[in-house]
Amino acid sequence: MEEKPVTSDRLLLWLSAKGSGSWPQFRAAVERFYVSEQASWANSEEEAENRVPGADLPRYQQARMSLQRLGHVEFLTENRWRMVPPVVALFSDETTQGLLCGARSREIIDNLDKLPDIEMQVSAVWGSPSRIVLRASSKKVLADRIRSLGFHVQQAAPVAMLSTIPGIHDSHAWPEFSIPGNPGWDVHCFSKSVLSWKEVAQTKVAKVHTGLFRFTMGYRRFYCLRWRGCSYEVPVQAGKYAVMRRKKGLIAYNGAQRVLSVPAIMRPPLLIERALVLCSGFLPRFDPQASRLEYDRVPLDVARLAAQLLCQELR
């Protein structure tokens, strides 16, 4: 007998009724709900940093990051999170059908069933919510029915979104920063030619025209883009791609299976990445043989959008 996915409908349901809430409270939720699947790999950050399939990040961190990038949850501080109101995400513009995303209750999901000129279809995922896809015989009947619900509709989500989206380069939403001075820090700077961290010294990083660095003292974690001499404190993917150079092969497209890869420890912002998983509804699976993220059913015309965001060329 096949094994039925363990998915984490429980959690979201719980989500969708408490609204918002702390941190402590979604971590509590996590762990009375959450079921992961075992080996989660492409879901850790930390495990595409070392390169080591086993470390996986704790299990709260893993639900944050898999319901961020399937547009459930948004994480509006490091101690408030809320959920997205219920919206159903067009895959592309031509398509008449689109993935459930946001709030979601049983009420909702019986609503959504009985609409008339719609069909339903819920799919079991592994360690996520179950994927909700909703189809009819145009867009303009998906729209309407969905909206008769009070629910809004995306139209071409993935496009939509990486068109709202700023150039890598762009440095206006980055903060300055102070580089630490007081010693015991642990300071790496990440290599663009090997895609590795590598060890440093804390008094170089100042010196350094452009680079991204990686400061770490017991749990404190923090990254310092250094770019055209000034300090800056950014999410990690997003320093990586910004000292990144045009670079071969970096993203790779395959036009006949519609899938988009990058290395692993490459994995692109949250944003951009939130828009290739709204492609398919599908968190990136990973090639352990290549050490790449793979995203499916990723439209030629998404994937350029993305490789141009990131200043990078499709191989």
Second form
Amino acid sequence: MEEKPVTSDRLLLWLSAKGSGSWPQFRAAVERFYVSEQASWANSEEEAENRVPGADLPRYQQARMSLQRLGHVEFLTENRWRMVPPVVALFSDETTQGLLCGARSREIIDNLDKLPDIEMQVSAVWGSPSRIVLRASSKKVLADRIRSLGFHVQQAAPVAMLSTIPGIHDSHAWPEFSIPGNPGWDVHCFSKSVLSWKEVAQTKVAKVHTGLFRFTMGYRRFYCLRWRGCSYEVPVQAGKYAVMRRKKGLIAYNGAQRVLSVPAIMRPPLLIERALVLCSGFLPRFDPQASRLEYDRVPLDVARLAAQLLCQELR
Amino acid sequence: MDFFRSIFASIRHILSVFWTEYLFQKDLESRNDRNYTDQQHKTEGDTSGISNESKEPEQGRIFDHPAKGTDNLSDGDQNDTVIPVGEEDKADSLSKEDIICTSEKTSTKQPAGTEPPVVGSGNDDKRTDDLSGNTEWKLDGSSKPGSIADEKAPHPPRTKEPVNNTPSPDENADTHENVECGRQHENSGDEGDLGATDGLSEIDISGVTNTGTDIEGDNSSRDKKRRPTSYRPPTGKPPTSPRQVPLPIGRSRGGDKIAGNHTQAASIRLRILFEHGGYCRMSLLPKRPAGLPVRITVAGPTGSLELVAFDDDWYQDIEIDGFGDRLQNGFVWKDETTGQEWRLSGREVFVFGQGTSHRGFTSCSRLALQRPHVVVCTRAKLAAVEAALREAACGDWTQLEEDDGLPAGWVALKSVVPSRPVPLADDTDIRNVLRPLPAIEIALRGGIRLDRNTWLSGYPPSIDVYGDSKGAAILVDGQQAELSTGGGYSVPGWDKVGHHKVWCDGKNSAYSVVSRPPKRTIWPAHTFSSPGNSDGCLTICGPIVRFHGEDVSFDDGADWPESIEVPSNNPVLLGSGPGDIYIANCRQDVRGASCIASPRFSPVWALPIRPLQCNKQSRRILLVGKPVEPGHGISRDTSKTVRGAPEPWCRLILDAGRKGLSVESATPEIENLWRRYKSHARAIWKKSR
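Can you switch from the form predicted on its own and show the form predicted in complex with its partner chain instead?
Below is the whole assembly, all chains and molecules, this chain first.
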């Protein structure tokens, strides 16, 4: 009798056909297509217990984050979303594979499947649309075949993205912020030592030289980075790495398994994380023992680039 | 001629005055306790039955009149339609939504397959179902039963549903969602009651749509006792100003329970979600009336609550304290800023059905045949509810208790699927919500719905027919539909791109299947100034990275060239044509970063930026594109191209040759190709000198 959760495939098809829309429309679509929660895709009871960080977020927030991390949809600041055109992002490693990102339709998938010299692999992934990987004998053949269909190709997508994104310390990208003077805000400061939020008095914020603060009142929430005596409004992930500069062991890299890991609370900013996700096409895996997020199949050069942008050192 | 005409008109007028006065006195004698229409109105009403043509110019005036709503009803309906003195506020306060809701429920009372009376009821004539799926209510002269206007007016059959209306259960629930509507429906036990309900409807609508002030003024000298009390002309006040004195928060006018009309109040639906382990969660789902902000603070019996918009029509569902008591007794939320109210009528039995706008089950007006429901009731009503469910042949259901997440004192019956229609009982029997009607309903479910009646190609809707449809033919696009193995009715081509119609026993529905290929234009989602270049921008759209100069428009549809990764040691890209030159500037702040270049030509070679000064032991000439001959193809300009100047292109090639740079992993063919480029550059260089 009860509806069964499905993958985000139908949601992605709906978004692709629509092209763009508002945030309420997206939320309604998530409800309509009954996109599964991440935890409900757990393969076992034990796995279900070890819920992925953020799994307690509303379902539509989970769907939003997975879609934008995989480069399917861009969510804009004015409460709107817009589809990315269909594109095959070639991996940065030596493999001759590419990941289908952006808008999809049944015709697109059928056409890709019929391409000569191309092998298409479709696999269901929890919490995100099906992962579609295209493989050919060489990257050149793969790119040429895809271009013949009129699709976009992005060579070495992770490296290209990381070579474009400004570093975390680039304060030019931060808009200035005036600390609210009215009372009633709940203010928390991010603790570098214990990697958690601690409550502080609102009046103390302006006296701090460097630190990240969270202001909440009802449903309103924003993050203020105090940097060299100035205040900036920053995305929370960028703010955390800005105050955590050069902390050893924050980013770990296992060269043998090509796995890059960060503490679960230190998720990288969106575009850096997207570059890491596009190395494999999988969302990060949560390691409950170490409480870390693990990104698979990350080449060493990509890991180094990401660490530099985050002002961290690889362990 | 004019003289005789005027005499004739005078005589006719005198006769009509006497005649109507006679009728009026007769009416007064026979209905001492009733209020009737005034004499002038009566006269016009009678003439309307005599000559439709002569009445036409006055139709609007006739039905502007407050009493016409009662006068144009048949005798059988009149008694139920006239509103007692003191109840006019109640009648006026009915919203249009309430009326439509009531009317639709009225129509569902018709047994399946029977053709209901079209004009005789005196109520149906106020509603016309148009092709756009809207139910339109009209007040015109054609509504008088038995009049010539009625006979001439092409009334749509009662059973005809709007063509474009998608009869999904949720949408039906939308119109039936108001608990007060449900109560009115419950009270509509027989035709007389139905007529009474519709009578209220038309009066209220006349108040909404017509001014009626002219006739009001004409009758101002008459005795107020004889004036119809069931009608009030519109006051012109905004909808947010209720006529009644507002109820205290959380209290009803008549007692503990919230009862009576919902003048301006928006509805609150209930929602049940079944989560892992069979645990269920109940929440309140407040409607978002048009024009209300995304966030709104309402005062309720438990204090202030902040509602946050879920979408254009609903606020996010919310859980409150003391849920059980609130369900049973009802409550009111009010936004002090706008005066908007939300009400939930208290009751002891709630029916939930599956919808399309929200996951899980949301409250609906009654059980529907062959559909899964959840029934939530107080423990005191459990036995009566189970008896009613057995009467509707609901099969086996599962009972959920307080431990499963329900409010204290409440139980839920899950997997309730009625399979037998049950006649409605007494008006006041709350178990009427557990008695499914036999009405046939066509439901279009599933697939990928893009708009109200539009589905995406490849993902069409499933066509389901609910209700007592045994033996009735189901036609899709005029062909006899068969029940497919996967569920739903289908015919050949039912899922093809185009417009499709479904029909079953007088009910019809329609849907379209469209193909919408995704757009392929790149657009700038994230834009950064180039880290190594001051006069260009880098944009990211999904995984796509593009570099473009300042002269390239951000407009959608711009033919942005594909970006390529350029080795930082070889940032100069050369195309096949003289002038095809692009110098990529690499960022210096990150070690190992690639140079991203988006030349508007197909690059062939990548060279060091100063070939004569580089170390030829470590630097190479790279073939980065297709090995095309020099001068092949048409070159295009770019911001980084030295336009119209082949000299730099030639000089770079000649300098690389003079330095003796070798070609990386060159085959004999590639080395020969490089030689031809050098020859071509030398020839151009000599020619230019």
